[in-house]
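As structure tokens, one chain now follows by itself in the form predicted on its own.
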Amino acid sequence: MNIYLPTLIYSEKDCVMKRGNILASTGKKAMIVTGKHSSKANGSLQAVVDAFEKAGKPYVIFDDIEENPSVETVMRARDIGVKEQVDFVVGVGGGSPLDACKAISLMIANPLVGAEVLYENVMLPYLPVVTVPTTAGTGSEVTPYAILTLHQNKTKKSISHKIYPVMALVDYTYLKTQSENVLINTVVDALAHLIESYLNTNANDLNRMYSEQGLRMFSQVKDSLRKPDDSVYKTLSNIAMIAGMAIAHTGTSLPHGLSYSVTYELGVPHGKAVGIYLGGYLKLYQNKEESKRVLDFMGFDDYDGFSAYLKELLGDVQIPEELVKRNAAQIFENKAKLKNYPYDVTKDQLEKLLG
């Protein structure tokens, strides 16, 4: 059993302003990686810019990260970063910019290699990464993972390289500008991380302390997601970060593996696509003592109550039967996708995870 958490974390209101000197000292010139809208609306991008301006630190902004960022976008950012001679990368936003910035840091540090190296099992250097999360979802601010869209495969896939941020600046107030749907979808993604980490081949008594704590915290706010106040936002931000710590040690499992094609082919937001499998995952899990423990941590009496809660929260998602069967077959035939589930599973059981 081991614990490895190399990311320096500051979790506080106005932390970018308060820790701006530390942020600016990460390197000589930064690339700020973000999307087009949300980081401007919630003030996070401006806070990072102000920190660099105050420190007299040069920077370049790449604000073209799409939802579910693609390999192609990463390569465009790499070209700019190389041209601008940046030596560290700051990701600002939700999981998409944070994941993308890790891949971009790798590619800038290796300007002569092609995109295929993202998915090759080789040791390569990468630039330091700082993360400023603005959603309560992926936990990417503290994980080594980067999920990118592979258009040629019509799915999403984690790159082969593990890139931990050197620092995370976590300010819960950025959550306040999110729509209700975005908040719920991202929170459900964090919930999936907690559940899939606890019920996982790689789970043990040491790393389960993250999942258990996060699930207990979720029980305190699960009925307040549609009307959050400051204390709820703060708790949700911490839940996402703790959930990231959990999957950093275990990885995710079947719900995440099944969700990627649903997101790519149907445009269902990632958290929602994962969430529709969570009730079925708990019911499927063979160790009923452990799955019941997860329900208890969250404050649910039974599987049906949890499934009903998710349905009310997420609404109905209609998945074509052809996609359900094809998705299950692809997961079943991929041992790498099954390795984090500690029991044998059939294609029929994978199809029925939708409930």
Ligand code: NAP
The other form holds:
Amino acid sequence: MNIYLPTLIYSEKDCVMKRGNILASTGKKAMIVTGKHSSKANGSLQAVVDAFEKAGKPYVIFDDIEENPSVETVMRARDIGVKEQVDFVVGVGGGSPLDACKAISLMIANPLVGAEVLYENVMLPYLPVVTVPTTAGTGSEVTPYAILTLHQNKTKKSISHKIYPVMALVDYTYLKTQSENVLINTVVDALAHLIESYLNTNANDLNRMYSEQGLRMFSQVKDSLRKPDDSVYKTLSNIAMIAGMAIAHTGTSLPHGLSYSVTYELGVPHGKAVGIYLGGYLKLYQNKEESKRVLDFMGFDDYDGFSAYLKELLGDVQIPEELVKRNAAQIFENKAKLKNYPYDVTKDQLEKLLG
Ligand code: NAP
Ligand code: ZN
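And the form predicted in complex with this ligand, for comparison with the form predicted on its own?
All chains and molecules follow, beginning with the one already shown.
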């Protein structure tokens, strides 16, 4: 039973400003990695820039990370980072810029190698990574994972390297500019992390404490997602971070495995693509005592109540029959994708996870 969580976390309002001196002292020159728009609108990018300006520390901004970032974008940022001689990377935004920034840190530290090393099992150095999340979903601010779009494989895949951020600056006020859809999709992602970590081959009494706590916190806010106030935003940001701590120890399971083609092929946002499988996943465990505990922590009486809640939140998502079957068949053939589900599963059960 091992716990490893090396990220220094500050979770508080204005923490980028308050901890700006620690942020700026992470290295000599930073690359700030962010998305195209939202970090400018919610103040997170400006807060990071202000910290560097105040400390007189040089930095360069790469603000071209797309949703579900691609290997190609990572390589474009690497070229700039190498040219600018940066020695640490700060990711600002949702899971997409945060994941991209981990991969960029690895590629800058290894300027002579090609993108294929992202998916090779070799030990390589990487630059220190600091994360400033602006969604309450992926938990990427504390996880070692980075999921990139691999256009050549027509899907998304986690890179082989585990890159824990050295520091996470988590300010819930950045969440306030989210649209209702972004908030709901990302919160459902965090919920999926909590459930898939609790119901997981790698789960044990010690690491389940993260999920249990996160699910109990979720029960307090689950009916306020369409009318969040400050206290809800604060709770959501901590739920997502705790959910990240949970999957950092166990990984995710079948809903995440099944979601990637749905996102790649249909453009369904990550949290929504995972959420459509979540009710079915919990039901797979209905004869096991631990799934009743999950329902109980969340404050649901039964499986149908939970599925109905998700359906109301996410709306109808139409997945063509052909994709449902192909996706189930591909996951069924891929032992790595099945290994975090501790029991035998049939292709038919995988197809029916959609409900
Ligand atoms: P995202 O792809 O980072 O962002 C989705 C959208 O939300 C973008 O349009 C973004 O705008 C916008 N946005 C972000 N913060 C906002 C804010 N505060 N206000 C308004 N709009 C905001 O979404 P995400 O769900 O956080 O991340 C999904 C990615 O993370 C996927 O690639 C997924 O595979 C990955 N993921 C990683 C882990 C992990 O452990 N590392 C776990 C689960 C998922 P801009 O583009 O303008 O910024
Ligand atoms: Zn996820």
